[in-house]
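What follows is a single chain, given as structure tokens, in the form predicted on its own.
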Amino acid sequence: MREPSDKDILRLARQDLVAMPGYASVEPPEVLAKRLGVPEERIVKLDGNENPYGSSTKVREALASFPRYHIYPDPEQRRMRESIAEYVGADPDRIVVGNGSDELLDLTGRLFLSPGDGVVNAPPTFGIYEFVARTYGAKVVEVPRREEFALDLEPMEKALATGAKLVFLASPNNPTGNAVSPEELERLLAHDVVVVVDEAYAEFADGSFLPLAAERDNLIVTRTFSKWAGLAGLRAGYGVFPRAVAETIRKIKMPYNMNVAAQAAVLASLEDRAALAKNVKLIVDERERMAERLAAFPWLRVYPSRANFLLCQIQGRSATEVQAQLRERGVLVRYFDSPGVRGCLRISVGRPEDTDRLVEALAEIGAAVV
């Protein structure tokens, strides 16, 4: 008689989920430092688009002095929504907060997607969009981007006109760094579909579609505190939704979906916007310096970016080999093995000393190949 396997129970599960590949996440620096055999402080982590300056000092003070960790958080997140509403100029009733903006994307899928529904995706882009769609059994209609990563609007509109009900867009786009234009968004909003614009990197770019969210009943804009406010580890995001959608999503979300520590950190961050804005400017300035330094390598093509990272195409050599050699030197960058960005590395903007370490390592790699 065959011994039972712990996988046997999966016969009762949704088979599309069992077969679905997982989202490729980055590993924490302590794990990689141990694997590489180097001190953690020697790791230059440029693979996760985190804020190298960390959170506001007010966040650390707020977390150290918070007195009610033993009490459940407000399930309606009233103070959070009011503070965010003041920050973005929106009605608190239109705001939903989440355990990172990823949860808001997931909740949107939960509300709108049934098995077989069409979701338009524009790769190369953030992998969570396809992940969310497939989690709810939706059919993903992929419309690859054109040269320089612009949206290919005609096939996107055709898909929307023939039954797809939702489209995910990132602006600026991850991993390419370019933004959606107002004209592109207006064309998509003209269809009877839900358009989700993920503005995770908006604070590093000029312009936002948040003002338009108040005017259009089929536009959702999601944001995060992970990047500009340095709260990636606490998972804090929010979205501005049509009023009826916001009310429904607050009803179907888990009641205590954002913990009290994350809420305290968000409130403290919003009280310290001036200091955080200075860090954002440091990152934007360093982005331009880093782009200039990297463009000096003849085998690197650096794409323009409005986010806190640069996409670089490796020319005349293997991108995976360059990534591996950087890794050996303690410099971590992201490689995407997918159409449109194959042969490219995405490099987060760090501190000036991080850029210098990166450039030094690339110079060593380049010299070894010549």
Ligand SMILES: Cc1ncc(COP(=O)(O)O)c(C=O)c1O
Contents of the next structure:
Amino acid sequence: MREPSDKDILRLARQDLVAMPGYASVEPPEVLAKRLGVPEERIVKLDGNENPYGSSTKVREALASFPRYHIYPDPEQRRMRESIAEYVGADPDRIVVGNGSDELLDLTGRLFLSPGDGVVNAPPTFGIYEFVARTYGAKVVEVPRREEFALDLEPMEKALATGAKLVFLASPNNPTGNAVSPEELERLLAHDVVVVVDEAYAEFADGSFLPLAAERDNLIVTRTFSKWAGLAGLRAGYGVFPRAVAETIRKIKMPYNMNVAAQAAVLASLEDRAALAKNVKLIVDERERMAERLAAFPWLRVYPSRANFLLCQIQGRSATEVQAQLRERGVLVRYFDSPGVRGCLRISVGRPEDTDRLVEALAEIGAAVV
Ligand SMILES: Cc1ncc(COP(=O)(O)O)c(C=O)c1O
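Can you give me the structure for the form predicted together with the named molecule, which would complement the form predicted on its own we have just seen?
Whole complex next, starting from this chain.
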């Protein structure tokens, strides 16, 4: 009998998933360090919007002494929900925690989206929204942002009024750094649809839609410990949902979706909030200093940002070439080959010394790259 090939077996799979492009993620810094022949610590990693100060020292202590790695986590996530509820000022019943906020976006899709449903997306934005919509067979209605990356509300509302069910918005938005205004959100919430506001970067911005979420039964707010608390590698996020939605999502999630190490790290981070807030302040201050230093290059246009990164338009030069030249100097930044941000680089805010290395490298390559 003929051995079936991998391809044969995929005939039994969902063809829309087989044909789907994968999520483009960043290359690990150790690969570059090896190629450049420098120690990994010399790589300036400004491509993942990670926290340059790492996690709290209390997290390391808590994980080193954690006594119950052999016991399954509480599927009802009681302790987590109570601690996070206290942090955000929401009722614990309205909270669900997960393996990064990505998982809460996925679970929202799982609950609301059937094949053929419409999802409104406002690119350029975080790639996971389209990814989630597609994995559930939903139809993505793209409404590109306008000048300065403002939402194009009229066509968004038209799509929502004519059958789309769900809209994803990041505030502040990745990779553009701008936030959604309360007026914009109100207009979208007025429709009979689910509005997801992804506040992954909220701690770097002033203002949050969490208070509004308590009043509206179609608003979901997702948050993460990846950015402000430096837990990106452990995966810890949460969502604040309308009560009935939270209850249903807790029912349809995998029972042990957040591991005990991530849970211990969340508790330790919340206990060390003051120290972590100092790091957030360092990053916000550095964002402003970095924006000024970058704006001094006549060939860079820096967009205002309320997150822990800056989007820069490269003028009169090739952005991919600038990215490649930075790489050769051990500085990693992100380029997105997508409409609206072609010709732009997204640069995460690091420590002051990281900015200095970045600026030094840009000065070196500035004259050479065209
Ligand atoms: C807008 C936005 N939402 C969510 C995430 C992912 O967060 P998490 O690490 O909690 O899955 C990111 C990560 O870069 C992001 O930019």
